[in-house]
Structure formats: structure tokens, C-alpha cells
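First comes one chain, alone, set out as C-alpha cells in the form predicted alone.
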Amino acid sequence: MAEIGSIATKVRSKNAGPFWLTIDIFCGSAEAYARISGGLTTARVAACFGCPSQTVKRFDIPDLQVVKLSIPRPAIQGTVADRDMHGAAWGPLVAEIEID
């Protein structure tokens, strides 16, 4: 088992509007891409963020060796309940997920 952050070149997250967050996993090689895209399930990501798996949008882009995930924000951006206006704190959580 290894953390995604130790396999991927970069894991980042960002704001994708007032209702969505986007997490990009830049794999850096075909081998890393195959390992991450095959080992990381959408259900695992949903469990990490406490949201239903059917709300997670996943885009596997083999030509770029990138796995892109979009999740609904837990609070609308800019509201009192929003604890991460720019969405930058979510990527490290994905980087710590362990896969085979």
C-alpha cells in the first residue's frame, strides 16, 4: 500500500464555482496513472469526503495521465459555513489515501 501523494507527481484542489470543488491528480507517468486510476475508486473518494458516491464526478484522462475528481462543496462558497473559500485544502486529503 502506498499513499497517492507518493505515487503522483502532484495532487491539487481548487474552487470550481460556488457549488463544486475539483481535485486533480497529475500522475507523471503511464505506470503511475495505471496504478492510481485502477486503485482509486470513486466510492473511496466519496467516503473520504462524506458525500454520496453518485455525486462524485470522475474523469480519467489517459492522454494527460491525469485523474480529475469533482465533488459538491459541503457548504456554498462564501457562506458562513464555508471553511475553505478557495478549495485548496482538499487535495492533501486525497494525497493521503492509500491504494495497492
Second form
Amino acid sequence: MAEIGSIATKVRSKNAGPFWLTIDIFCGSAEAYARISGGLTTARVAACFGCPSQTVKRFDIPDLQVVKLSIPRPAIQGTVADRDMHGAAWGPLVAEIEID
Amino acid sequence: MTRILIPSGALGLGYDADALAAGIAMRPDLIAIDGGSTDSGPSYLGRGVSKYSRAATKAEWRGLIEARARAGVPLVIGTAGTCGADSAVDWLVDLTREILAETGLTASIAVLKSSQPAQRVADALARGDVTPLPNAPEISAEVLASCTNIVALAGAEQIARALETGAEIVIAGRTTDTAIIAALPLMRGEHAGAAWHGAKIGECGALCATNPQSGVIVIDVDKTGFTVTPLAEGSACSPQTVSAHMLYENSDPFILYEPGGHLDVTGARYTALDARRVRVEGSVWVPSDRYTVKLEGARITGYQTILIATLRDRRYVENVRDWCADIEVRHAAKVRDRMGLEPGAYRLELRLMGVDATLGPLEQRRSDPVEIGILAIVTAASQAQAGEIGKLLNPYLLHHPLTREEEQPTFAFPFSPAEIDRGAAYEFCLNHVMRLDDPMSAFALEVING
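Previous: the form predicted alone; requested now: the form predicted together with the partner chain:
Once more the chain from above appears, this time first in line as the rest of the complex follows.
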């Protein structure tokens, strides 16, 4: 078992407009890509964010060795409940997921 | 071929003057720069103001106006003043007049305005011409009327109308990030997929290159594709850096919706021309049968007062959740007793900095912090009320004991007064598109001489 963040080169989260959050996992090698793309389930990511799996948009992009996940923002950007205006601090939730 | 020079990802972030000069020497057909984004939150649109300092904006805009005069080509800014509301456009027009007066330069200025009267959008909503995008909040005529600003995002069509006036400077309100770059290549009949894809790659300046801080970039669009060239010393683009830029702040890295259609880059091919430049072909523009523009709106959600206290006593750090829960109960009773306000009439949140202030209930890690910052956020119907609720909280944050028996503790306040009035808090309340019969019907274009 290892954390995604220790397998990938970089895990980045960012707003994709005020209503969506997008997480890019830059795997950095074909092996890391195969391990993460195959080992990280969408359900696992959805559970981290407390949202239904079917609301997660997922893109596995072998050419870039990137797994990209877009999620409806846990709180809409800038609302009273929002804790992270730029959506850039949610990456660790994914980086700390352990996979085989 | 149409050559667009992009000095940086946003006016106010700075650009490399030597790289800009190198770009001007390449004889571009147009200089395009973005002035804003929603990324810093709803307050800027809500208030209709710029995020960046007036001094930084003026210095950088002056450099671009002077570069434009040397090059003799149009200079276009989209989403002026961060939010692109009419007041922010007016602010940049005033700055432009000042700069022209100070430099002795003259220019004709096309001003494109994007603000929407709430009634126009409410009428469109009633006609069924306003459609929600995924994860959009519910809206109604009342919600629209409560917005302090509503803008529509102009596309290439409206920028083209502004350029057709022959203006030397175009100051546009809210536009899509890409429209200011794509408009001229599209007007000249270049490859539409390449125009939009090149615009998307270029819109953040050199963020698509290896040295993203350097800013300046050139996009050449022709009949079959586009070429991207970064200009700062030591900066390079590779097929990897360019294609990876489609991931950035995009929920879908292959499809980009614009007024009048969408870009599909699924079949795009990225080729290194040399160690610095990348050629892209195979992107497709798919026109839609309905012409729609995206709407953004912001409204006041309440007024806020915040307080900050820090706990360093180990027993309080270890029992912070019990301490907060007890404070919340006692404070709510005090507010009811002194102000006659029920808990549902305002909101108090105690965020634990050092514990889970960033992720809240989603946080999965537990640690043993040395100290904890308490960020108390009061949101109420008026600033006066928020301030009063904050003042009633003050003694608890300062002195509240974990048990009745112990001597009264005192915690650390970094400021006097401890209450900090934040003013109005805003929220985005539109994620919708509005159908237009005529692309100009929701936008105003005026040419002035400065």
C-alpha cells in the first residue's frame, strides 16, 4: 500500500469556475499511471468528498499520464460555508488515499 | 496567418518587459490580455471592483498602451477590472484617459459593456431562455433582483464588433477568457478549432510553458492549426506542457463551451517544432444551433464580523471541541436574551485553525497541535447586528472555562478590538446560460476618443 501522493509526481486541486472543483493527478511515469489509473476507484474519491460517485467526472489520459477528477464543489466558492476560495487545498485528500 | 501577442495571464500580475519587446518585434496583429476571473471569489463581482491595485494596473496598462502605439495594432482587454461589471470597465476607462493624458498619446477606444439589468434576465427566464448548467443554484426573479451585479460573458462575436469599429484600444467587460484571443483569427477566416484552442492555450500567458512566471507568449493561428511560442529568456513549450494546459481550471480537458458552440480537442495533435515552439492541429469547433451566453451574478448573503483567538494551554487544546460546543450554547442563549435573536436568524461558526479549518468535516487526519487558532465567523442580516453578536462572543473567547471549578482562564487575542467587521459577504448565484437572438442584444458598444 502507498499513498497516491507518494506514487504521483504532483496532485493539484483548483476551482473550475465557482461551482466545480478539479483535481489533476500527474503520475509522471507509465508505471505510476497504470498503478493509479487502475488502483484508484472513483467511488473512493467520491467518498473523500462526501458526494455521489455519479457526480464525479473522470478522465484517464494515458498520453499525459494524468488522472483527472472533477467534482461539484463541496461548498460553492465564496459562500459562507466555503473554506477555500481558490479550491487549491483539497488536493491532499486525494494525495493521502492509499492504494495497492 | 494571424499573430496574437499575450503579455501575461492577467493585467495586474506583471509581465516581462524584455519579452514584451521581443513580442512586439515579431509584429503581432493584436495584443490581447485578460483582466479578470471569478477565481478570487464573489466579492469583486458583487461590488463591481478590481482585485488588483490601481497602481499596479496603471503601470502595466501604461506599458501595454505604449507598446501598442509602437506596434500600431489593436490592444484588447477582456473582463476589465477583475469582474467585468460596468463599474469596473468605467474604472479602467478612467485609468486609460489618465495614461493617455500623461503620455501625450491618443487612441480611439471601443468600450464593450456586459452588465445585465436584472429585469432583462428575469424576462429571459420567464420566456424559457435561461438554462441552468451542471450544479447551478435555483434561481427566480427575486434572486435576480437581489443581485448587486449580473454580467454576461461576451464571446468572439462581440469582440469582433468592437474591433470592426477600427478602435485602437478595446476595453471589454466580462468576456470569456478565450474570446479576446480568438476573435481576430476568426474574423480573418483562420481555422476555427485552432483559433479557439490556441486562445485557450494562450489565455493564461506562459502558464503553458516551462517557465510560467515569465508571462509573454505568442499564438500564431493559420488555416490548419496554431503555433505557440513563449518569449521570455529560457522559457520553452513542449507538447507535454501545452497539452497539459487543457487540464488547468477546466472540469473537462477536451471540451470547452463558448458562446455559439464548443471546442473539441479530443483529436488534437501536438508536435514540437523545435526546442521552444509547439504546433497543434486537429482541434475541432462545433457550432451550436442556439446562441447562448453564460451569466454570472453575485448578491449579498449577509454581513460579517470575525474574531480570532488562540489557545496555547494544553488542556484547552486537547478539549477544544467541548469548549467550543459549550461556548456555542451559552452564546446563543446570550444573543437570544440580550438581542431577541433566535439562532436561525444569524450564523456563528468557530473554525479550528490547526485542526480542520481548511477541510472541515472532510478532514481525515488527526494531529496533536501545540496551539489552536479559533476563527469565529459571525454572519448576520446587518453589519450592526453582526458586530453586536461578535461583542457578545468576545467574553467567551477570552475567558470561558472548561469547568465551573477552575480559576477563570484568559486566552490570547491578537487584536484590540477583537471584533473585525468584514462588511458585506457575497455569493455567486448564477451558473446559467441565456439564449440570444442577436449576439449584441445583451451588450453595449460605444467608441470614445481618448
